[in-house]
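Shown next as structure tokens: one chain only, the form predicted on its own.
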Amino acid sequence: MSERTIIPFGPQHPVLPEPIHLDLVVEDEKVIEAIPSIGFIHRGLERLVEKKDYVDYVYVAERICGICSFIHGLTYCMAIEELMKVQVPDRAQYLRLIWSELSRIHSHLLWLGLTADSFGFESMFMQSWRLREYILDIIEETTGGRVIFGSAKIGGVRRDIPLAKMDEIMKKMRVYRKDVAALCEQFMKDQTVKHRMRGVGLLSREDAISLGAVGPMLRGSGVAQDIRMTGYSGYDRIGFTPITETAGDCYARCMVRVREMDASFQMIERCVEQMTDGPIEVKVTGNPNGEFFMRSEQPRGEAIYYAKANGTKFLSRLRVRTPTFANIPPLLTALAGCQLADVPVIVLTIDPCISCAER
């Protein structure tokens, strides 16, 4: 029997975008077990509901994570709107959907660049982030921000997109969609990518379900579960269908994200075609009371917001369960039995966001 060694992976590592920390128990080059250490960048953001009133907390929720900031703020707003029985106007719902899918595209392009970089594909890394900059330009034109949008509010959205600007954006999006599709095809058909990812980091359908995997980690194992199927923010009006792959390996999880980007472009186009004129917000008065459990689909998977209010302007409790936190147990299962050199690739296929997970 080979001698077992513990090798620390992170919190600083050349391929890691975020400080995830794993202790890898290895025999020679084989990983026997992975032990996570959580809390390296804990910020205590949930406690701030006692100091920030429920309106101002939208800005805090958006800062739980920079990459999926808009959907964090949106999920919080939807939870409060359900507590206060606020009916959001249709146009605001469509605008929320557009910005949500733009967030998904730019998040997946960021992931694609980082994954390409882990293979040593520096040029593809630059191309992915170049295309991502074009998406961020559209976000900046429509919200005023590039990372923190600041456009979600309780009762609707803060800014509208004029018709002329919408037409201009759609012309750009049709070009970007072709460029993104060409880049993704080049990456997924590369023989090195196939060799390093196929059959690596396996997660069975049964394990994905029993361990509570979410997002592409779950859908890459053949489970057609996506919170957008519930129809929040207008998803019930644009014919949404979840994207799945059945292999359950690293390649399948990557393929889900690649196909999701193209689906996001299609959803934005259908959304623009269906959007009608109207108000973008309703006036909200009073304070929330009661408790509500809200779910949304972030780029990395299902996010859960539990809000408990007591009739004052300060919530008494807010609990956030982020997708990366949910995907840690499935990640540990996928890592068990892999080669040490495959650890960075497997970790990147869950698209880790540790600032989300640790808050």
Second form
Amino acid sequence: MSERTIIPFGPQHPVLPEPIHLDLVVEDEKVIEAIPSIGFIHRGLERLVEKKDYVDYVYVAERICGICSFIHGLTYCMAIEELMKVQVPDRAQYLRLIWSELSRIHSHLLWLGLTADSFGFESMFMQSWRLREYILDIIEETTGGRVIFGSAKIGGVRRDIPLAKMDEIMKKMRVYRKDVAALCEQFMKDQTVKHRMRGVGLLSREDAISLGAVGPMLRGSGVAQDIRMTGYSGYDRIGFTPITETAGDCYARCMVRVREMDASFQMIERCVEQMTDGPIEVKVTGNPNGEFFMRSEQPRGEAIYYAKANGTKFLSRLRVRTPTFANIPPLLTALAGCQLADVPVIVLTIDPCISCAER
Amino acid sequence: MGMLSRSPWVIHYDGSSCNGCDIEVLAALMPRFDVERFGVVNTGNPKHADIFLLTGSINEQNKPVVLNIYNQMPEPKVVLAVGICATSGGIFRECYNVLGGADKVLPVDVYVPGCSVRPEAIIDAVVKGVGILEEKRAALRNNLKSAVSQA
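Just the form predicted on its own so far, so send over the form predicted together with the partner chain.
Zooming out: every chain and molecule, the one shown earlier first.
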């Protein structure tokens, strides 16, 4: 009975909008092992620092990933600002926080839809993407772009949000917050969802730590680690507490993201209350020199930027470690021993972003 | 309008894009834009597809995958290069692992620039693609007719 077969999963697969290839070693219906092969969308953009100067590279950094684009650009900017000892004005930090949290909400809604779709809950897919469009509208009104914001720059932000606009946005956000909460409740209380996700794709606390899981994958296994705790870009001022769940299964990871969305709405609200008028950028002159590690929390987890500069306008080295790349080893552990039919669900609960992972 | 143009089936593959265009392709299927009301169906199976939506640029690793999908699609077929990366390589053109736009390996029928491309532009491109699909179908049919009459 138990003959081993290898089933290829991807790179072109209906549940995945992006290419990743997994060789699933199965015994009957049980997955024994998953062997990944990546590199389908490797572009080699770390090396592009040799051709684009450090100011232009913000645009490339933003295009590492189209979903968490703003936070990528922001992390790069923060790394360079640290190198150049630039103090970013308060208002710019708050604006950065608002856009970061908006992109977290839109990313989590996107993930919610894709996860629901992975087990055939198509109306949830449609509903969550419908709500996501409203968030994208706010992003478009404030930055001009739907996907790539282009509003982070070294030394501050490129655009301000006027007070009248901010009030209007907050009014809308309060409505959307209720809508999103209602949608999430529907999803999390659904019997089928619980059936498909409880106890599936288990990752223990020890495994999560030793395999270096990040983001909701780590927090779903009960580890309270979130880079926003370090208080970059104004997170220290609005009072941030990480969200954790202890079960370590697919359901726990979903719960973390669902609660994070609500927390993001709250954070934006607090942020708008605290904001004061002021400059949104400082002028940056000269070239960076030295090296720096910058960390930030993306929707999918911790991103690390290492920048090394040599006093010219071109960086000598940039290294980016993205959350999905860190989450692949834990994913393989979570996949081992599962049913073949659960593979798409488990893959989607790490919220894979392959273009981040391969850069 | 022939049967193909009333309901073109689309297959989407992400070459090496940043994801931005891919989520916009998906967004075009969502309630706000809802291309399914025009009969556009996103399929995962190349053998069901009439239109190939390619986002992102071409590299050595994905070249065989792209060709494989294209070769499996039945004639007539249309290729849309969606986003600036698929049309020319865009901002990543100078990267060492980017060969260039989709036209390096495939005959592209419609180029859709934009970074990232907007859902409205994707819908326009599909409509344009449907016209080309119809022309190709007519040409295919004429070829078949002349072949039959010669035989």
